[in-house]
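Presented below, as structure tokens, is a lone chain in the form predicted alone.
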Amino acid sequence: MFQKTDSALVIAGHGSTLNPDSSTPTWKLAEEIRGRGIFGEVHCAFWKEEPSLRQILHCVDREDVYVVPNFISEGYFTKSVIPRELGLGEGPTRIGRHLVKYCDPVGNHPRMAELLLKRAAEIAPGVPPEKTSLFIVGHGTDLNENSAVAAKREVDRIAALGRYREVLNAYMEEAPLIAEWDRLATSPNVVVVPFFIADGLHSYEDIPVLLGIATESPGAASADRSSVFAKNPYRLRGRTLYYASSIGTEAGFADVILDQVAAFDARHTA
């Protein structure tokens, strides 16, 4: 493992003014990486929460700064919003006294398929993959086009391994719809993994209703929302269904962030 005690790491997330759980995975990743003593500083910054992307460099003492977007796909936020808020150009960018090195988002990493498989195996222990349909669920709609592309990419990677009877992509708001999971799947066992960074409105409330494991949203203020993951398996529509929390809560994302830092150095080292 490399050491960069003369450098700072900033993990950039979306954040939310409505969902307090939105930033939780990013804060946990920062805590995990900080505890490893690799960087001299580890910070979080957000588009919709404090500390803000626009102000974060004022909080950083080290001159050398790596920024890793904690986003599931490359798109509007990683290509436009974060660079704009930080004032980035192409490649390493000098901003005041800081040299900022902007890395690829976590969702682009080749290990995503591995982490999705790990989450699927953990949520359905002992269930034979050859008798299981695995769903990777994205948001869908034109507003989230790149997240749908990213979900399909991971489905193709996992399907190529031949472990599961079938690996399917499905979406909340465009076909193929996760609400039709029982029609799409042909296996007696079904595992559903949301392809999102954080648990929140979609994973706690929307998807459970679409799956039929909940009849109505528990509400954003409900303290019982996370119990939806603890009630596996669900016997529903003649199948056995297992529902996982969002992939971005996986602890392995810490290593993905470090890999993205190393990949930036490899690209920009003569």
Given for the second form:
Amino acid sequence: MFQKTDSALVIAGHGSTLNPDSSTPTWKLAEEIRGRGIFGEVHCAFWKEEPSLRQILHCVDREDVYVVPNFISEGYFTKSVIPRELGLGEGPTRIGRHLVKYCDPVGNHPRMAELLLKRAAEIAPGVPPEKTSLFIVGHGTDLNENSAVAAKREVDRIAALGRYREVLNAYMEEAPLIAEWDRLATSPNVVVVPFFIADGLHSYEDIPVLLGIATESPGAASADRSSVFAKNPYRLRGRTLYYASSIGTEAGFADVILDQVAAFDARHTA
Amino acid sequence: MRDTTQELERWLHAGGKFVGQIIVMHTEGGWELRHADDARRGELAAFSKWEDARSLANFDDTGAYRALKTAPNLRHGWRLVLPDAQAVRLALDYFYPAMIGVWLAHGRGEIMPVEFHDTLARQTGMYRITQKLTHEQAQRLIAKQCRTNGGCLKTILWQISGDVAVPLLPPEKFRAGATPVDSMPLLCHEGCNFLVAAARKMVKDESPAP
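Next block: the form predicted in complex with the partner chain, after the form predicted alone:
The complete assembly is shown below, putting the previous chain first.
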């Protein structure tokens, strides 16, 4: 692995004004990567929380700065909001005394399929994949995000490996709907992995309600947010259902961030 | 290379003590952070890792999420014992994100405040509607959201637009130099996303029905 002690890393996340768990995976990644001593300094910056993208460069001592978006797909935030808020141009951009190197978002990385498979295997230990349908759940209908496209891409990659009986994409708000999981899946076992960066309202409450493993009760999620993941497996609609937390909480994302930095360097020194 | 931690340490040794609602105290083994209200209080829950600062900063006394870390509602009842200035810096970055960096940059003359009008003009997507916010609305909005008592502790360095100030807040709210010498000023050089989100709500709420 490379050493970049003369460079800083900024992990850019979405953040939330409502849910403290939204930024947790991004902070955890920063702590993990900081602990490895690869970069001279590691920071986070957010769209909806502080430190903001407008503040962060004032906090960075080193001139050389890699920015990696902790986003599941390329789209409005990675293409418009983050570059605008930081003041980025094409390629490495000089901003004040900093040289900012803007990398691809984590969700674009080829290792996503591997991490999704790891998460699926962990949530359903000992369950034979050849008797299992695996769902990758995206949001869907995001106006400018390509999260639905990204989820489908991962489904195709995993399906090509031929390990699971079937691999299906499903969405909260567009067809194929995750609410119809029992009609879409043909296997006795069903594993559902949300293709989101953070656990929040969608993974704690919305998807469980659509799956039928939780009832709609506003505020219940905040009382005991993660209990929905502890009650696996669920037996309903004649199947055995395993529900995982969002993929972005997977520790392997730290290596993906480092890979995106290396990929930037490879692209710009070639 | 610059060294933010070293500059923070220099400030602390020179008598710097207060950062927002936190008091930073020099101890035999290093440093201790508490809510300033708890400076003389015994029986505080002890924490010893800088990472603990995140959960301490995230919730107020009632357990509600503090999205805005410079809101004057830091929870009480804890003390955070830290070995060195690096740990203090990392903890303060959780308690008051970006505030050390912005304060140092301001001291070097590197901060260029952005008028609120320009912040709104830059918005796209769901926040584009904030471009309809009038100066009069902006004054009411800022007076409510940014007021020190109940809103935000930061000192505002920007104007609404040109010469349009925010007359509904006291003049010291806009003077970085008004902060006591043993306190680190918490500086706002641009309206934050919380304010932009509140502007969106105001425009939508106060628009005449179609």
